[in-house]
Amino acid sequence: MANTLEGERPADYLTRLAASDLGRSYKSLIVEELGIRPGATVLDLGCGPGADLAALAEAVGSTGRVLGIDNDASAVAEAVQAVSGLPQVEVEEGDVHHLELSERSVDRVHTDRVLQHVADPNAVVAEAARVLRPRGIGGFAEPDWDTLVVDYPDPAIPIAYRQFITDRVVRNSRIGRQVPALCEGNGLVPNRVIPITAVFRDVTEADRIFGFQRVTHRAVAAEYLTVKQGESWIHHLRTARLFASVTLFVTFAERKPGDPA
């Protein structure tokens, strides 16, 4: 999510949540899922700044290639240099809408955490499914904003600050999902949705993502709440014990042997 702490970059975001045990945990799971073989072509889209690629480099061993696209080029530099040590890995500038790969050119595709940014994803999945070679899969981990849950004695407040979220923060909120049918309208078959939810009893590791204070301040300005909820909340989330959580859906979907580009 965008949400990141207030003058950071979102690569910075990236790195760290990879870094975090719930980043480690849901990460190597969707590689291990994904079933990559070594000598395979895996494709990272919306790679950021190379978070997932030496896992993927590992996966695929020295006889494969794993190809990271993102259009933030200070994102693609650091990645660049993350990967100088695996020449497996190749990392490039582009349009996740618009790949410039031939049809059935890959065993995997990866998503993390990018469908819920993009301007269209079901351009996105149907580039995926296009590039998939028959029975090649690809791992889509987006979340599902509606699914977030924060403890206070007035739950009309949480309620209207995820709202305000759903509506105004992130501009695809509901993608978690939303990406089974996505996949299916574009021929791949959605043969399993892992949900991952995290729950945070510590404000300051949640405000790491959710934004807490910079969010309710653009949520009251857009009247989502009034400045006496805003002050109330931001207090009780900075005094009381934390409890919040919200759920990620990997979906793995495979394309059909046989099927046309």
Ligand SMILES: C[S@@+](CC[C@H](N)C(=O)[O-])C[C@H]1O[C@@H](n2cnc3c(N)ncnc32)[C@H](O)[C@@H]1O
The other form holds:
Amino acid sequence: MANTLEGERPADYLTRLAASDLGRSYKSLIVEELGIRPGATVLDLGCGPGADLAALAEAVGSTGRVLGIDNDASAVAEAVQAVSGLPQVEVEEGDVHHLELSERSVDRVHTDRVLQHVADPNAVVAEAARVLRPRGIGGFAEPDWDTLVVDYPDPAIPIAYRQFITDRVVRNSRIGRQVPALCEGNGLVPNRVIPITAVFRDVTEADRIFGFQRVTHRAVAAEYLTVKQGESWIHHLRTARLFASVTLFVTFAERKPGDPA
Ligand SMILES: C[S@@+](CC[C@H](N)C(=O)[O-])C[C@H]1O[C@@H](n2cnc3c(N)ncnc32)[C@H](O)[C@@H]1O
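Show the form predicted together with the ligand, please, the one above being the form predicted on its own.
What follows is the entire complex, opening with the chain shown before.
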């Protein structure tokens, strides 16, 4: 992944991101916009260490059910710990391409920055559509890495850096813009797309999210940047006033009422 610090486990980075001002605000917006009612069944695809499970549990209340699924065993173990004391939440290790759930069995599907990593995003959206009940809603939050902008005296350098990320680092780097069409292709109606642009002025925080330094070393090794360009870029990011941003698109898509399974 592009976005973990050297030596840091992904779950640590995700827990910190979720706890940041940025993480808290966009995550609560998604849960709110999903319009989850007490008693509902909600599926969190790629739940990671469980950043969203408590908020989803609160939304469904004691009569509802939340199921988190992730294929990373250590993230699942952390998520299980995070939700101990919330009997309405279950966490399972599994692959979001093949859900062991019946069709039309859940009211909401929540997924945050997962499709960017999977082998087949269309298959995952198809699974989400299959398990949603008629009028059920999926909320898919995915970045579009072409929206990464960084202020730098020579604009060719951030463009080359971004190109390295979209070509080599993130598997489905333009997934943010593709989710509405994937939903339509799988019988979901994407009613709303909310863009969320994260702006970073603090280099330490930006480095945690983007892994600037580590990714720059890789971009140099892959000859997207020269050694000199890489050094100047890192020096600039460390010493100048940072402006960097990236946009996440959150697509809310509804399963048509009475849609045949
Ligand atoms: C960027 S993390 C997001 C985690 C969580 N949604 C959050 O917001 O903190 C992406 C997660 O997707 C999971 N993931 C990637 N591919 C998967 C797959 N095929 N099946 C299940 N989980 C997957 C990873 O293990 C990781 O926990």
